[in-house]
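Have a look below at one chain only, the form predicted on its own, in structure tokens format.
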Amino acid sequence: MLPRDGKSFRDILDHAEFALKSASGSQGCICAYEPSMHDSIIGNTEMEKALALAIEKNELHLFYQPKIDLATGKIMGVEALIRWIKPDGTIISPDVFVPIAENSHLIGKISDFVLNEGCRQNKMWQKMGYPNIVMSINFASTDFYQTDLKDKVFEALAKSGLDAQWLEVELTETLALSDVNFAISQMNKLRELGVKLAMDDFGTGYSSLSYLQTLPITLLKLDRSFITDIEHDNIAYEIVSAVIRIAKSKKIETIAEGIENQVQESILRMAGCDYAQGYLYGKPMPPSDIQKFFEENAKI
């Protein structure tokens, strides 16, 4: 509004654009201009430029968090997690740069890097004589809904020489259910390749159980919110136990994330959970540390 939000029509138009960008992704709402929006938009633009340069200079790296078979105590897989490591050693969390990448063309480049590097690294570990494990990667919604996703995955597998059974694609419930029919089509195409499919953050949405009938998933990740206080919260335990039983009836494996102590591990093992992930076993770590983890885990 003139003159409150600007001294000229040009100012008002610019400020309206800032408000529009700040409300990006929100539907059915009114977003009014605030002076702080300017700094936020400019800051994100600068971050986007820096991120584009970081991709060109190979400053993106994958860290890996181990997944453990609760029946044997052996490592059965890792989840690949993106990190931006600047030349001075500063590590920038994906929580900072991934949302900015998702609002630009950069998220596609990041997803391609994660897919190809994850496959390459897993095949390298196999060649080095380490045990065969499943490499889990995540796709952003914009990439998962691309029509050539199957081709991209096939090419990454072919280029690395990794067998499809050692690759797993993790999808959040929100991502999978945003367009159910298309999601199922994409998932079936990936299953045809032999790739495993996991649903992440399971139990945080509203339609989880009803879609277990139709989604061709091979693994359910029980959300950490159910695990955090499972040793004291009987309702959380009953929910987790029920989900595990339902998953088993559908021949779907289960993994609990966010395990931080042996009591939680013991409870989940008794409940019939197949696998576990969390700080009890290890934080996300670079490839060299995972190789040390392999060697230590082999002694168990």
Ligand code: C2E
Given for the second form:
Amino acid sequence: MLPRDGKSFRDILDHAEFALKSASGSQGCICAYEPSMHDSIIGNTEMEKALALAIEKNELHLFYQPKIDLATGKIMGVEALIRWIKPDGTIISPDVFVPIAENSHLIGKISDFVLNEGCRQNKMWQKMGYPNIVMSINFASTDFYQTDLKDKVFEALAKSGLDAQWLEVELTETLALSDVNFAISQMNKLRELGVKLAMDDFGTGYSSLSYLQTLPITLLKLDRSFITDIEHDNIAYEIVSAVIRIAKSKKIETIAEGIENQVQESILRMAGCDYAQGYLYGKPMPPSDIQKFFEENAKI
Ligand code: C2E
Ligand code: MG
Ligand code: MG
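Having displayed the form predicted on its own, please output the structure of the form predicted together with the named molecule.
What follows is the entire complex, opening with the chain shown before.
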């Protein structure tokens, strides 16, 4: 609005651009210009440039966090979690750069890397003689809504030689819900390839049990926020065990995220949860460390 948001028509247009950039990502809202947007956008643009360079210089790496079968204690999979490792060794967390990548074309490059590297690494472990495990990768909503998604996944599998049953894609519910019908058709296409589908962070947002009915998922990941309280909070326990029961009746497997102690583990095992992931077993680690983990775990 003139003159509040700028002195001239030109200023107003520029500032409207700023507001538009700040709003992208948040859906269905009206976003007005504020002077503070300059700082965050200029900060993000700097970060975007640095990130683009980091991708070219191969500074992005995958760390792997083990997923454990609660019935046997054996590792059944790993989740690939991206890290930006600067030349001086500083590690930047995905919470910092993934949202910025999501607001630019960079997320596509990152996801291509994660998909191809995850498949390559898993096939390599199979060739090295480690027991077969499922590689889970995270997709952002912009990736998931690409019409060539199935082709890209198919190509990554073909190129690496990895069988589809050893790849799992993790999706969040907000992602699935932006356009439910399209999401279901995308999910079915991935299922046709034989790839597994997990619903990540279940229990945050507006998780509805009806998703278990409508979405073709194979695994439900119970969010860490439920697990943290499960020892003390009876309601959290009741919710988790009800969700596990319902998932089971739909032949959907369950995994608990963020298990940090043995008490949480035994509660979840009693509730019928299939798998577990969390610092109790291992933090996300570089390939050489997870290979040591495989070797130790094989002795159990
Ligand atoms: P997420 O997919 O829900 O990943 C789980 C996060 O929980 C990871 O954080 C992991 O380090 C952390 N975590 C696991 N076990 C425990 C535990 O016992 N205690 C605690 N306090 N935390 C635990 P991370 O690696 O920082 O990743 C954060 C988020 O960034 C991920 O959440 C995921 O949404 C996103 N992300 C990571 N890698 C990628 C990627 O390659 N592509 C995309 N699109 N997103 C990614
Ligand atoms: Mg995940
Ligand atoms: Mg999660």
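Since the structure is predicted, the reported quantities are computational estimates derived from the model, not experimental observations. So that the term is clear: the rigid core is the largest set of C-alpha atoms that superpose within 1.5 Å between two forms. Positions refer to the first chain, counted from 1.
Core-superposed comparison between the two forms: the C-alpha position of residue 279 differs by less than 2 Å.
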